[in-house]
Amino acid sequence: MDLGIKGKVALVTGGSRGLGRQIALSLAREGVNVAICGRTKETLAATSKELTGLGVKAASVVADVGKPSEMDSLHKEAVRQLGPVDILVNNAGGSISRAGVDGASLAEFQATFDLNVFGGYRLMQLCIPHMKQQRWGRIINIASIWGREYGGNVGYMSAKAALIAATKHAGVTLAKHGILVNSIAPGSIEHPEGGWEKFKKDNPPEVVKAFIEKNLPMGRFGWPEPVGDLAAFLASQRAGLITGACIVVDGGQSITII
């Protein structure tokens, strides 16, 4: 299936490893030129090499999405290297504190929103003018099933829920401009250096086995490729009637019926 996005320019935050890396690779395989950001120069360089190996242009920018003030310079550098951004993937995210409401400080709660919501929100604002001008754009925000239902910690769950809500609002209000905005809600996806890999290393086999039996209907943790390929599809011409949606990729893990 030709997704019709060859030659477009994408910016993927947290694109040097994990889900972000896989999303960048899936886009590159469709002929998209990809800019990625991350906090580690060496990891960025390795992923950029993978991307150029697929025959596209790649750019890497050292930036911390948890510091929204850095997003203007990130956007400016991505545009300088590759041109205006047609496809934005806000992938960077995570937990600052794993405590509940009685343990996480206000500063930690706010920092979790900076990382999962406000950095990506600023990038949306920076990318939208070009998308409006050409009457075409795609924004994909990586949320979590724990933004749709109970799970994780209070900061992460609240921030991902806010991201899903912002995506819905943007998807509806920008549709008339040819800009489609959607979110993806992964379940427990295992990847190198990720939280679930660490969970498996830090816990006895019987604890891991019990978690899988209780939570994962497929009998295994998820893997990055389905998330990456879905992001590429949502970025494509083929997804022309999908906007404001939150699509779950979790192997049946979540329990909400919505």
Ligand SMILES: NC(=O)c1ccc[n+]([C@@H]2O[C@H](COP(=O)([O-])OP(=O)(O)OC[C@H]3O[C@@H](n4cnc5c(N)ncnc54)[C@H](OP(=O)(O)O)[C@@H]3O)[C@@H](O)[C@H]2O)c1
The other form holds:
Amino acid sequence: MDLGIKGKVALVTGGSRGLGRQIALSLAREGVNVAICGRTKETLAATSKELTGLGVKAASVVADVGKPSEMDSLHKEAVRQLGPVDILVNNAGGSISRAGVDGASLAEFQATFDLNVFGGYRLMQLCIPHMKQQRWGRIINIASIWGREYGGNVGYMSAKAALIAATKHAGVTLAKHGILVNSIAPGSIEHPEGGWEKFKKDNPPEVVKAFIEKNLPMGRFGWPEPVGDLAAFLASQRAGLITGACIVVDGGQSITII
Ligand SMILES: NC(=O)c1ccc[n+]([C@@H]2O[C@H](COP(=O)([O-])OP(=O)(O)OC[C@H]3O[C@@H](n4cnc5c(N)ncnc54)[C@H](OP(=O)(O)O)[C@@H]3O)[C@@H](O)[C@H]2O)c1
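Next, report the structure of the form predicted in complex with the named molecule; the form predicted alone has already been given.
Time for the whole complex; same chain goes first.
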């Protein structure tokens, strides 16, 4: 299937490892030129090399999405290197404190929103003018099943829920401009140096086995390719009628029926 996005420019935050790396690779396989950001120069360089190996242009920018004030310079540098952003993927995110409301400080709660919501929100604002002008744009926000139902810690769950809500609002608001805005809610996805790989290393096999039996109907952790390929589809010409949606990729893990 030709996704019809060859030659477009994407910016993928947290694109050097994990789900972000896979999203960048899936887009590059469709001929999209990809800018990635992260906090570590070395992993950015390694992934950039993989991207250029697929025959597209790549740019890597050191930037911390948890510091929304850095988003203007990130956007400027990505545009300088590759041109205006047609496809924005707000992927970087995660937890700051694992505690509940009786343990996580207000500063930690706020920092979780900086990382999962406010950085991406600023990037949406920076990318929208060009998308509006050309009457075409795609924004994909990486949320979590734990933004749709109970799970994880209080900051993460609340921030991902806010991201899903902001996605729906942006999708409706921007629909008339040809800009589609969707979120993806992954379940527990394992990848090198990711949280679930660490969970497996840090816990005895019986604990890991019990977690899998209780939570993962497929009997195994998820893997990044279905998330990357879904992001590429949502970024494509073919996704024309999909906006404001939150699409689950979790191997049946979530409890909700909607
Ligand atoms: N993996 C899962 O099971 C799962 C499930 C549901 C939702 N998600 C969501 O999917 C997204 C990606 O998850 P992941 O497991 O791939 O994440 P990850 O392993 O924590 O991070 C992967 C990438 O994000 C970058 N990154 C992390 N913090 C950053 C920051 N503050 N600023 C810029 N880049 C940053 C990392 O590079 P540096 O470390 O060099 O910065 C790396 O490139 C997140 O939003 C996460 O909440 C993941």
